[in-house]
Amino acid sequence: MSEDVSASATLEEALIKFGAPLPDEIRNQLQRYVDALWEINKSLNLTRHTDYDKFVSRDVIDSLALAGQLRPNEEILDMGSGGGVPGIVIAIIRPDVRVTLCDSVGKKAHAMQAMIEQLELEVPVYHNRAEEILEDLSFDAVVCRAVAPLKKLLAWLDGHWLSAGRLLTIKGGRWLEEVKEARHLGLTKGVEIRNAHEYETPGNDHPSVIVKVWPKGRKEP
């Protein structure tokens, strides 16, 4: 992280500050997204990251880390998309990846639909729980951030691994404790769990971890 503690005045400045410079076309699309997000956020609480430094150091960095775990042309479901992180950001920085968004809260789903239309992205948005979508559609991976403890994620996906593929979820310093909690409840019997990627998040005293979960008996994706 840069020693410069002054607030970034532009998205480009923040991307450079946090070591994540992006091509002009992607940066311009991210600018359109963050403008739309912050405008909607005035009337609907979708994010607390309402300046460029927080948006980049939390939302963009996390989304880049998840995008790095995806193979070309994969199809993913963003579970509990909220304001569109990581799903919309991944759709912008990885246009080869086919992203589907879902949120069980109607207002959030409608807000995401409005942003998707504004950004002219081909990204479906569902006002449903992920488990309901997985009854009918199949994906290579389910991704999420700050949705629920691992025990809840595993309970929700139980019985849906054929259509979910694998789970990629961002966790913090307690991720091993979350695994233990899930194991204690018998929720880890049918799955493999590992730390797929670890990275520093500016302002946090512990690294962020992408936890990968997939069904036992299947080759690690």
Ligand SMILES: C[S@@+](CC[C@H](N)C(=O)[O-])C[C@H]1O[C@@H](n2cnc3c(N)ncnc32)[C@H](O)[C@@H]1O
Contents of the next structure:
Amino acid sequence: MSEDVSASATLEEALIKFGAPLPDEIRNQLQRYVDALWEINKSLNLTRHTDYDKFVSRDVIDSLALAGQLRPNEEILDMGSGGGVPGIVIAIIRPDVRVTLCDSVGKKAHAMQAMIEQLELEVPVYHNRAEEILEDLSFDAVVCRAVAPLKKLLAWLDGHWLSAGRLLTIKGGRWLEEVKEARHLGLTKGVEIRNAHEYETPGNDHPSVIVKVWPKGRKEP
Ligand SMILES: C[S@@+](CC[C@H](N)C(=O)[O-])C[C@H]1O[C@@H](n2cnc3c(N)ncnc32)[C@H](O)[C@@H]1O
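Could you present the same protein in the form predicted in complex with this ligand, rather than the form predicted alone shown above?
Below is the whole assembly, all chains and molecules, this chain first.
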């Protein structure tokens, strides 16, 4: 366990913080995923973190927060999953949600495929840009973390809202500036944007925010 729980948290602490008393089987699977990713990351740069507890306290907590915004039976696309954050965590802790992973970089998609097989999860993994997938498949929500500024996400999803459903993206203290930037570029005209959930992560001064975006005219999803 980390000495300084204010700066980082163990997996157990992260789960307690989110009031997620998960069955042992799911908790063990989550631990297996974190261990597998950590092992792969020694040879392949899938997460920028070098500190295991920090990875758990930022990435896993973000994923748990996002998982809390999803409804039973929803079908979601994790855009730019990298090493599986938040998609693999959501697939493990929310077996009632159907997750699809994608990354535009082949080595990341292949590493995720290997972890999905190791964890025996039924999760499709695509080596594609999310926009390409949205040409053929439909989802209730697109989720993403640390992929791009809001202006880029909105530009990519423009014209794909029927198949994207809504966007749930994790942002930091600058999220309102990102909204202003996107508005200035005329990228917010067709959408509603709202702070759907705010939460603290260990060692961060600013709360993290889950920003929800959906097409104008549609009832808030
Ligand atoms: C900084 S990484 C973040 C990975 C992961 N979401 C996380 O939080 O650790 C961003 C990832 O998004 C991928 N990416 C960027 N644009 C994308 C797009 N339009 N569709 C799919 N993947 C994309 C990149 O290849 C990269 O792996």
